[in-house]
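Next comes just one chain, in structure tokens: the form predicted on its own.
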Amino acid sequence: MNDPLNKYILHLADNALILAQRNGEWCGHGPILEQDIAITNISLDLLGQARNFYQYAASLQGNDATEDSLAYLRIENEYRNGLLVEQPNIDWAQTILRQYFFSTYQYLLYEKLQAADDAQLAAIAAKALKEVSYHLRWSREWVIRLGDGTAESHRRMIQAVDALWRYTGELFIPADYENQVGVDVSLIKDAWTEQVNVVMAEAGISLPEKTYMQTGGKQGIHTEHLGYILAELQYVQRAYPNSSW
């Protein structure tokens, strides 16, 4: 697992898997049926992306590695997802803002990843880009709707910014394996910031001018939330090893 390409693929897979798990918590609990279905479909899209990356990582690792073993049998500090995607839902506003921040980043990342030297990575990114385009459009519309809606929805969006903004800086600080094989994420920061500023202005939300940015997820140092996610995600596989449907 020390190969830079393998670490990078797992980073991409873990981002998608953990956010899929978070979004999946809304299944049956969405504010209205249409949006319950929408967030669940986004979760499934992300899960599909994760599977493609895990399958590729498993093929590189060998030693009987599979997409399932990579998803279900690694421990917390072996996951390389960013801290943003593991943050709790809290409410609809925080879920929406987390998705918007990440989808804007993911869209810009996958755009560049389509031109990667690694043909498999480029193919996965190209396939996923259509899905991410929808995720971005959907979450952007909700950010504006909530921010420019009622006094209560506006208040909740401000709370969401206060909770999540500190985890966005890590997206654009390249880990060593990103520098070696992936997209230089520092180069998409300006485009991300510009897009986010436009949408937040339309939503009537001010972003913090100075915030200490939390980091560590890309290196396997996580918030306490990831452990709870994995406990639920991995329970069946660990309780009944090697089970199959």
The other form holds:
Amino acid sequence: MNDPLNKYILHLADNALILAQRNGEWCGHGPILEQDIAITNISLDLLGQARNFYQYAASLQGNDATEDSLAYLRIENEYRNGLLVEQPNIDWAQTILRQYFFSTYQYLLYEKLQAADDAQLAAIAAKALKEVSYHLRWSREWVIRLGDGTAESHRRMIQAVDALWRYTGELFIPADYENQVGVDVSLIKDAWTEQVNVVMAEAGISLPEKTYMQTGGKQGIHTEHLGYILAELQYVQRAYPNSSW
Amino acid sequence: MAFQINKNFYGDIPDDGSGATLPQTATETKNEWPLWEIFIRSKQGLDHKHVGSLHAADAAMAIENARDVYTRRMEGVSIWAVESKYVHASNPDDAESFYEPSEDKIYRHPTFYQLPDEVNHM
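The structure above corresponds to the form predicted on its own; please provide the structure of the form predicted together with its partner chain.
Next comes the full complex, and the chain you just saw is listed first.
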């Protein structure tokens, strides 16, 4: 349960699951029908990735562990997702920007992970990379549209940057388990920064120069939002243990 | 008092902009994205087929929306998007003169040939 590989897989899985849950909140509430479908598609893609990782982690753990027990029966401080993905939707701008920051990171991460020594992780990353490249393209287009759009959309994009920028630093600071397995995330920071700078310049949004970066999510210390997410996510399985559809 | 009633059937896109799908005035276009007709090729070698329509701000977004709306279940390998206002449609009122004359001309159908088995998609 505590070996670095297991922690690392759960970290990858939790990132995907929590962002899937957040994006899924848009289901039926999207700004227009087509974008409602787009954001929930992305949500389902991420959920698929999370399942692959959880299944792999469960197979390594043995005992009675399943993908469901890992997703539904761990408590808040056992989740190792970054703080970025648990931030609330607020509005379309913030949802889009969160997706863009994360997809850019995830793309660079999976690109390296598909060459990992661990064949299973490499295979999951290679498969997911195709859909992540679409998430990236889609969210990048939207960041530019909103940043370079109307006065209102520009204002909301600036608000989104203010709200989310402080959670981006953590992505590139290796947690203890990342020092031993997987991709060295400190190596993708420059590429991430460069890409994000280009897109934000095109969107006409300036990024904060110096910000205190929040950390802790990857070690299980979360913002107050994760508890609420898990309450909704886990309610049925907690209230009716072992129930199934 | 004379009324002109324009009745549009599914698939009919009037040129005059009288249909509900064609916001033409400045105030309307501000709040509503234009409509696009989407064509999907289901596999290489086949034609693009009309699958439906959707709203999008421009061509790039129309293609992306089409990808999300119409190809989620592996329906296609290629997408065309055409802004609906560029589609010119026949008038349903012309149906009699357009189509009925061909009903009794069976000799125009190429059904009297034997096709070799190797010929697909005819």
